[in-house]
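Next up: a single chain in C-alpha cells, the form predicted together with a further copy of the same chain.
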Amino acid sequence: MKDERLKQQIRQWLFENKSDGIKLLQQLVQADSTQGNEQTAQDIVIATLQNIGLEVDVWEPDGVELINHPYFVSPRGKFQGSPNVVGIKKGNGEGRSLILNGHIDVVPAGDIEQWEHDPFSGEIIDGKLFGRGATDMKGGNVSLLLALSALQNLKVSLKGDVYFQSVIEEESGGSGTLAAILRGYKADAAIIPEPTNMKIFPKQQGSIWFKIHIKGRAAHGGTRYEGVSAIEKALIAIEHIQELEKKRNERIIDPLYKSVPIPIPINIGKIEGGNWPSSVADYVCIEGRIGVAPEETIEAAKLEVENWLACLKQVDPWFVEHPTIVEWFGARWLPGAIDTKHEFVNKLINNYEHVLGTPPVVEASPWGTDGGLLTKVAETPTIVFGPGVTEKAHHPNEYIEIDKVFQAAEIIALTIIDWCGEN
C-alpha cells in the first residue's frame, strides 16, 4: 500500500469511531453466547454487517456431508437457533482472497462467586473491558468488523475477495468452521485473531484429549501388599507419558518455540480412581490434552502415544497382562500454519510495526484453533493473531484492553489492503 493519506484516514477513522466500536464490544459480551445460545450475538453481527453495507450470508449448520466429515467434532448434531453468520466484501476479481475467521461461542462463565463483574456485564475498568468472551474472542471480531466498517466507509475499493466469517462451535472442536468451508468458503490466505497478546502466530500447534485406563487388583488396605494399586500404576504411567513429552519436544527445532519452554505439552488434567480409603485400587482414569506440533498430523501423534503406552510392560511387567487402554475422546483442533516466508506473514509485520512502532513477536501457538480446519481442510494457509489476553481465556474475570482492540483492527485493515489489492 503506497498511500500513506489512506493509513492516516484509516487511524483517523478508528480514533473518531472508538465510542461506537466500545458498545459494539459491550453489547456482544453482553449476549450471551455459550454453546446452544449464539443467536443474539450474531444478531448483533448480522446488523453490524448490513449496517456497513456487506453482503451477509447466515444459515445453520446442518447435513450429513458436515456430520460424516472425518474432522467433524462436536457434542450435539443439530444447531437450530446456532447460526453461522458471514460478510462477504466483493472484489472485482483481480485480487488475492481473504478470510477473516472469529468464533461467536464462548465457554460458560464457571463458578460466579469467583468473577469479581457479572460475567455478561462488559463493564470497563481502566481501560480494560470485562465479561466472558471479551479475550475469547469477541475483543478479536470486534477489530475484523471494525477494520472492514473503516474500509467501508473510506470507500476503499478491493480487487480480491474479503470473507468475514462469524462461527459458531470453536470451543467444542471447530465444526462451525467445517461447515464454513463446505459451504464453499476458501482463500488464499485467513487471518484469525484469537487472544495471541498480538503475537504472530504463522504455526498453530494442534490438540487431542485422551483418557487412558489404568488397571489395579482390590484388596484390603490392611493387606494391600495382596493387591495391585491402580494409583501406584497410575503414577508409573503418569512419569512414562512424562518422558514421553520430553522426547517428542526435543524433536521441536522449529525457531518459532525458541523462547517456549514447552513447545507441544502433555498435560494430565484429571485423575480419578478407586472408591475406598481402605480397599486398594482397582481403577484409575487419567485425562489429559496432548499437543500436536504444527507439522505434524493428529494420526501420527495418536500413533506415537499408543506405541510408547505399550512400551509400559517394560517399565513395569503389571502391563504385560494389564496393559493401559487409551481412548481419544472429547474435542480435537487440528494442527495450523503458514509458510512464515509467505508474502502474507511480512505484510502483517510490515503493518504491525508501522502500527506499533516496533517488530512483534512471531511465534508458534501453544494451542490449537480453528485455523487447523482452514489450513487442512480448506488449504488456506492462516495466521493466528489478536488482541486478547492470552492468559484471561476461559478464565473469571476475563478481559480485553481496549487499545488493542484498536491497534489490532488498524493493522488488520491495512493487511486487507496489501493483500487483496486496492482498486
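If the one shown is the form predicted together with a further copy of the same chain, what is the structure of the form predicted on its own?
Left out here are the partners and the other molecules; the chain alone remains.
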C-alpha cells in the first residue's frame, strides 16, 4: 500500500511541477554549451542541484591525468572553464548505488539557414521544445533532475547512493565521464538518458574513426594513361570496405539488432585527393567511422580492418607495392553491454510498464555513448534509456517532446527506489 501511495505521489509531484521542469529545460537549451562553452549550462545545473538539496562536487578535469589514460580521446588537453558536475544523494550504506549520467556538451548548430528558429531559442510549439541539445541530451538530463527533485521533495530516504553526473566532452569521446571515473565515481549500475525514443538499450555499439591513405602516380591529364589515379584506386578501396561491412554484419545474430538494418556500419564520411583538374591525382585520403559490436573490442575491430585492407593487393596489383596506410584518429567510443536478464534491466522494464501501461521496445543502440566507458573502465553495468528523439540528434530543428521528459522522469524515479532501496 505504501509503495502504491508513493508512486501516486511521485506522479502528482511531477504534474504539479511541470512548468518548473519545462523552464529548466528551456534555460539549459538556451545556454550554448558547445565544446569549451559549458560553464553557463553547468552553472544552471549546479544551482538546480543545490536547490534540490544534494551534495555537489564541481571540478575541471585534469588534462595531464586524462592524457596519460589509454582511453582518453579529445581534441583538447586542457579543460579550464569546462567543469564536470556531480550531485550526490547519499544512502545509509545498506543498498546498491546508481549513477545517472548525462552529458552537457552539444554539437555545433551547423547551417543556421536550415533552422526554422534560433538554435538556442528553446522555442515551444505543439508540445515540443526546439533547440540544439534539446533531444541530445538536455531533455534526458532534466528527466534525471526531475526524478531526483521528486524524491527529495517527497523526503524519500534511500539505502544506496545516487550520483547524478553532468559531464563534458561526450560528443568528442567521453573525457568528462572518464574524468568522473578517475575521480572515483563508480556504482552498481548506471542509466544514461540519451535520445532512445523511450526504447531501452541494454547494448550499445562502439565506434572509431579512421583515415586510409591511398597513393597514385601523377601525370598530365592529357596523358592520364601514363599515371595512376589515386581517386580510381580509392573507389576500389571503398568497394572493398563495403564488402567488409557486409561480412561484419552477417556475423551479428543478436535479436536486439533485428530492427536495425546495419547493426555496425562502416561509414565513409570524407574524401580528399588530387590538386589540379589537369593532373592525375597522386594521393587520396578517405576518412570514416567503423561501428564496433557490443561484445567486440576496439583492438579486434582495428585489426580486422587492417588485415582486410592488406588483402587489396589480391584485388588490384597496384596495392602490392603501394599498400594503403591506415591511421586511427579522433573520436572513439567503447562498446558496452549489460545482460538482458540483469535485475536492473528487469526493474527498469517493470517501471516502464507501470508508468506507460505497455511493454518497452528493447533494442541495441545504433551509436556509441559514455556507457562503454562506464561498463569497461568503471565496471558499472549501464542501460541507455531516454526521452529524446533519436532521429533529431545532431539535426537542424532538433526538438524533444515535453511529455516524454516527464514520463522518463517518473520511470527513472521509480527505478531509483527499486534499485537503491527505500529506508
